[in-house]
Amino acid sequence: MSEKLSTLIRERRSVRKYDPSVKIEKEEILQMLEVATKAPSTSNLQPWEFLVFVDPEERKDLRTIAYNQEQIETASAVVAVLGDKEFYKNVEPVYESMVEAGFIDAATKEVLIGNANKTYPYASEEAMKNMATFDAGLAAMQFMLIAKDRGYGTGTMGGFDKVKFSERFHLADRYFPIVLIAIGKENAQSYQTTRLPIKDKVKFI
């Protein structure tokens, strides 16, 4: 690992206080959502969507959902991030995506179609749930490390209501909302943490 990359990851906190008036451009948000995106998929089916918020008027509405942490309306923006139960419909693009750029050639894009269509679309609703749940976990961490690399802290909330989330911002049924990522400047240090031994989580079999 680079040494780089090691203080990132060390040095990454949960930010909660942030300073208000620091604002992020919508193109330096989506740069850093792209890269993140890189991460890897179920069949590279890529089940996330995100929601970003910056309007001050939606985030009220969001602070509420969120049972009124502060960091919603603080922060320069509150990423959703939301997992795609319905990832398999996802085949057709991703895949010609691929053949257009030279990495399958028409032969394999179908097979790996018919693959995914023999499997995805009849798993149980919690199966690909759990599936969109991970696969987009992966993502918001990578998110979350880009931000860090560029100097912003970033928070994770899954302390929201989800139905009325969904409600609220009228998801498709298709989707549903995993966490709540907050992004700015911090203006106050964030607590330290400690881990537990590793040699305590670990089994060699």
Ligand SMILES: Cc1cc2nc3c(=O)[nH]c(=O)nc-3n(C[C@H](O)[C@H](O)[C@H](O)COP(=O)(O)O)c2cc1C
Second form
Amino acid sequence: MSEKLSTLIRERRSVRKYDPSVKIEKEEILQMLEVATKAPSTSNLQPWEFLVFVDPEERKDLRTIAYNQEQIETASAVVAVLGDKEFYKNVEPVYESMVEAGFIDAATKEVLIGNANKTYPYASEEAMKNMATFDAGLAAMQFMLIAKDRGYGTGTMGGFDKVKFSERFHLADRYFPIVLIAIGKENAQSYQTTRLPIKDKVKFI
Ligand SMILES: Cc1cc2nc3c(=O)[nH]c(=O)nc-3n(C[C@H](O)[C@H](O)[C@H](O)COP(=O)(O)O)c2cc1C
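Condition change, the form predicted on its own to the form predicted in complex with the ligand:
Below, the chain from earlier opens the complete complex, with every other chain and molecule after it.
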């Protein structure tokens, strides 16, 4: 592992105090998400969407929904990571773009679509949500490390009312909220955390 990657991972921590005067351009957030979503996903069906909160008015309501966590309003932005429980509906654009890029041929595309259509539409909602949650989590983690690399702090929040969130921000039925990620400039050091010994968590068999 490179020194740089190791330092980024070791020094990331959840930031809860932000400098409220710092703005991050939408374009920069988009670029970070573009790289973050190079994450792997189930059949490459990319079961994630992101609702990026920059507007102060919208964030007042979001703060209430997130049990008054102050970083909702003081961070430069809050990225809501959404899962897509009907991600098999992405088959056509996903596999067609791989054909257009010259990575697969048209026959392979049809095989991939056939495989996806044989499986995912028959999976339970719970299974679909689990797959989407895991995949979106991979992208979310990459986003946090990319943000750290660019000098920003981030903080994941699972503490919010997911039903109220879906209602207030009019999520279509196929999408569900997973976490909120605050992003901005840290203005007071958060406490550090430890991890249990890795040897207690790993078994080689
Ligand atoms: C899914 C998830 C939900 C979390 N929810 C909250 C939250 O609602 N509020 C908060 O302040 N921190 C929240 N955290 C941050 C954790 O408390 C934090 O990651 C953990 O204590 C380890 O600290 P570190 O991130 O600084 O390494 C959450 C983290 C995860 C992964």
